[in-house]
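Below you'll find only one chain, the form predicted alone, shown as structure tokens.
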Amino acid sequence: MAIEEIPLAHALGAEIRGVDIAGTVSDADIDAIRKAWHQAHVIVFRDVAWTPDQHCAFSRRFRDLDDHAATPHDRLDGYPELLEVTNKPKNNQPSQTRNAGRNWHSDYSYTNRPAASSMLYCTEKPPVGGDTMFCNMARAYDDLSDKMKDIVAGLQSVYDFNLVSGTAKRDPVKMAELLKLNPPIAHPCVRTHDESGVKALYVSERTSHFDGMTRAESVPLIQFLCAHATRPENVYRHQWRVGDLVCWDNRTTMHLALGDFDSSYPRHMLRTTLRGEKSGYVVPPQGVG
């Protein structure tokens, strides 16, 4: 049976059918999935039933996996290559990821190896809500004027772990460790995809400023670029089902996890992170000016 791609939105997103990713997947099918992924930026597999080992094995078919050393407390016990995103208590303590992802971002942008892609698997979800929104950063770049493209081409976006959503509710000791592991780091505001060659904006609500500019100078442009990228016509909103595997390309998308659900219901997801290329440089922390 040939792989089938079902578009999910105009700007990005496709459901992939016709392949059992929990079984034996041929190299030809992996190539077809990779091609569809580059075109759609976000791909969805439904009704997946697999183990953590199968999740990791399938993910490795595309790229080496991150061991999540940048966020060590969020790893699934026994599986450093699986990040646990949940509101369920862990070790009798509130989960550090219970409010994760609630601003527009791309994964691990605050590290020197920003995530190439992410593959998130849903094991438990509330009855309603808890959707995730994605926007197409390649399309956002293409839609800029030539003059604005010239401006952003020379900018370096500085990412600050303090701007990760939910940090104020994290354990202070663990938060201090995370800030030490992840000092502010600059990456090009426009990045070229290392596989497809596509250019895309690389700026988010976790960008504190542009290197060499003050926050006051930077914020209006950051706000414009984020608003431009997240216009409704440039967004796909995913409504989760248990058994969904959603895969997104962090080099060409941003995403936002919505908190519009009753947190008394469990939400549990597991993420592999496909390791990106080394890039960026550490910059000194900047004040509020």
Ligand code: OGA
Second form
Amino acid sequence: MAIEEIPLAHALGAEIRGVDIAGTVSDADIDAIRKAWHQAHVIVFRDVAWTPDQHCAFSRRFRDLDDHAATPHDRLDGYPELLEVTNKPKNNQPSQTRNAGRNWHSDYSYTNRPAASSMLYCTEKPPVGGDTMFCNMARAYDDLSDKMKDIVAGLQSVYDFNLVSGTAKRDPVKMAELLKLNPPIAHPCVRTHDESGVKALYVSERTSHFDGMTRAESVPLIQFLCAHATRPENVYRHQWRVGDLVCWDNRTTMHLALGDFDSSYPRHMLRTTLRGEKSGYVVPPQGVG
Ligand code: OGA
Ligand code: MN
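Form predicted alone already given; the form predicted together with the named molecule follows:
Every chain and every other molecule in the complex is listed next, the one we just looked at coming first.
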């Protein structure tokens, strides 16, 4: 049976049906899924029941997996390829990822290997809410005027781990280690997708400034670009069900974990990260001004 693609929103997002991703998936189906993923930027599989090993094996069909050495505390025990995004206590301590993703971002933008894609699997969710929103950064780029396209083409976005959401609530010792592992790094503000060739904006709420410009000069433009990219008509909002696998392309999208739920209920997700190309250069920390 051929795979089916059901659009989820106008700007991005498609549900994929007609393939059992926990079973044996043919190379032809992987190619078809990859093609649908490049077109929709975010793809969703429903009712997936699988083990951590199956999650890793399916993810590996698309690309090598990141071992998450940039965020070593958040990995599932015994599975460095699986990041735990959870509000459940870990080793009797509050989870470090309980507030993860609460500002618009692309995964691992603060590293020298920004994530190519991510595959997030829901194992537990609150009765209502806990949604995730996605926006299309290729469309956001296309919709800019030619003059603005020229301006952003010359910019390097600096990503600062301090701007990752929830850092104030992280363990200070672990936070210091993360800052040391991930110093501020500059990446091109416009990136060309290494598989599809599509151009997309690469700037987010974790961008502190543009390299060579002051924060005062940079912030209005960062704010404009983020507001432009996250207009409601450029967004898909995912309402999770247990057993959903949501896969997004970090090269052409940003996402936001809304936190629109009662945190006394568990919300538990596991994520593989498809490793990206090496990119960027470390920049000295910059003060306000
Ligand atoms: C992530 C992330 C979003 C969410 O896993 O990269 O940002 O809704 N999570 O949990
Ligand atoms: Mn994320």
